[in-house]
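Given next, in structure tokens, is a single chain: the form predicted on its own.
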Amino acid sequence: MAQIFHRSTNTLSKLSIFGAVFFLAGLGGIASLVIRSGFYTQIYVAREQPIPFSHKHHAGGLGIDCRYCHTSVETSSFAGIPPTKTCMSCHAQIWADSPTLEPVRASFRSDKSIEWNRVHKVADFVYFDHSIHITKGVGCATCHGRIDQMPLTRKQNTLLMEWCIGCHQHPEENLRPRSEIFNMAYEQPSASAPVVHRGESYTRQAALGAVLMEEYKVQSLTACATCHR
């Protein structure tokens, strides 16, 4: 039977198959880079808000505790957005006639909530509980960064699964005493700045983290069902 295809067709076929494999692998690599990029994760990008609220001014400058506004953060799965009456408890007297704060006053008068643009958000299929992280010794700044230094709120970490898993695999690396949870300026122990916990001085995070893991009964939870329920 006469040969239909030239012998070079075999070589071209092999090159095509291998080329397709490398092409698909390249596409996967590019997709992986895009997903981790700031363009996709929006880290370090300040979100525009209906009112230019400054955590730097309120939490950093005035020293207002996180829990004054985020009242449910210690007891609930969500931190909670403060109602307008919380804002007006101060701004009924301070900057009461400021044009910038007119949306706050309008919200208070109409009893209609201000529609803030969410900055930190995990996927709908992910279960996250603020209260359990605080109970186990994870500080606000660990996830949110130095929000007390942000004139406009931005995301500090990607919140991708690999970022969460990294902490869940080695929780001792990020634990702090519960008394320091809301201390934005807290720094992990070092030889020059030890951390005192229950009368003991610690100069290494590894030693302090191991103690806190046992004391707070922290587990390394990496099973899918921990977050995906």
Contents of the next structure:
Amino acid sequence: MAQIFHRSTNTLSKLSIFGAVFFLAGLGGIASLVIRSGFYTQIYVAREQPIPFSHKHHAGGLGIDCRYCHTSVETSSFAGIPPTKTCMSCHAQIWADSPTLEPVRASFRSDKSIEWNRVHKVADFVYFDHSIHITKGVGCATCHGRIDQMPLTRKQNTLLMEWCIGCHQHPEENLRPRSEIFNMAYEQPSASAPVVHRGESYTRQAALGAVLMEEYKVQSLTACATCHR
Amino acid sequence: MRTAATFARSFAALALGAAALLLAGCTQDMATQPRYNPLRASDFFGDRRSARPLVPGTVPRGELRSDAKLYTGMSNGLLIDSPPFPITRADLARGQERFNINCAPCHDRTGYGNGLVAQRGFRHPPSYHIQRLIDAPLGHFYDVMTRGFGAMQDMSDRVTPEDRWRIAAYIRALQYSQHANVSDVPAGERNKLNRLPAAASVPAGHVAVPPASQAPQKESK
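For comparison with the form predicted on its own, please write out the form predicted together with its partner chain.
In what comes next, the whole complex appears, and the chain from above leads the way.
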């Protein structure tokens, strides 16, 4: 029987087996880049909403506390999206004729919920609880960024598992005194701007973080079952 | 030859099967589970709400609300003037915090009714420091928070009854702060007053206490 393949294909076959390793590694590399890219995480992308609600105006400009609308953030896993009634507690009189706010008034008249589009979404197999993070000294801005400077709400962090784990391994790097949780402008202690906590002045986050870890009984929880229950 | 072809065919079939299995693993069944997260929209209910309203008459466990003083601020149809539970310093601090969150946008932090929302066009609320509200029973403030008053919506869905009483107590403290005399301060503490600079902890450009003439005295009805 005659040879089907020429001798030179021997080299080709060896090369392709050798090359397949790099090809597969390359595929994996590209996949990991895509997953971390803004295309996949939708980081910094303002989602379209039925009403162009501005946190910059309400939280930044008017100084309304986060908890005026997100009422359950301290006591529940879910921060809470305010009912239309909360919007109307001011907008019954302010901008009461604005066409932009017509969906709010329509919702109030018809008792139909405004259907906002979710910006921060974690998969259903992830258990997340707002209240415990707030109780343990994680500020709103630590995860959500300077939401008081966002005209339209966008995601500031990837919410990827590696991002969660980064903080869970070293919580002391992000803790702040409980009195500063809702302070959007809070900055970590530095030599030029020390943070005073319980009468002590701190110039380094490492020192403050260690004290807060102790005081708030914060543990580094990295077991799978912490979030995947 | 024949065995080689069979081998190639079965290998191809196996590879295809493996690829199909791998792809089948790519669905998001775990990430989007058949359950309702809080406030997730529902295609089942007509109003698209997964959060269902309570059946009328439902009493959640532990919320019988049989304590009329605590939940209505009234006793025998009259507003009560003392809190239904003792107010401690911690309660006052909590009241201050909740006041600054829920009330200060309109009433401002000193209670003169000059909050930013009022400055932007909402009807000015009355100052807490007018005689009518100084004379009002404590239950009045609780009642206004619970049922609303004039242009003000009720806050009953946002502030718990206990916190409403703490806020009411803090409003009393605010009123007292604007009408206290030096003689109200215990003699032993009075020298501390002299140590305080006039505008302690007030940012530059801000007035510590708004002059009475600037505060709106008109009442909203």
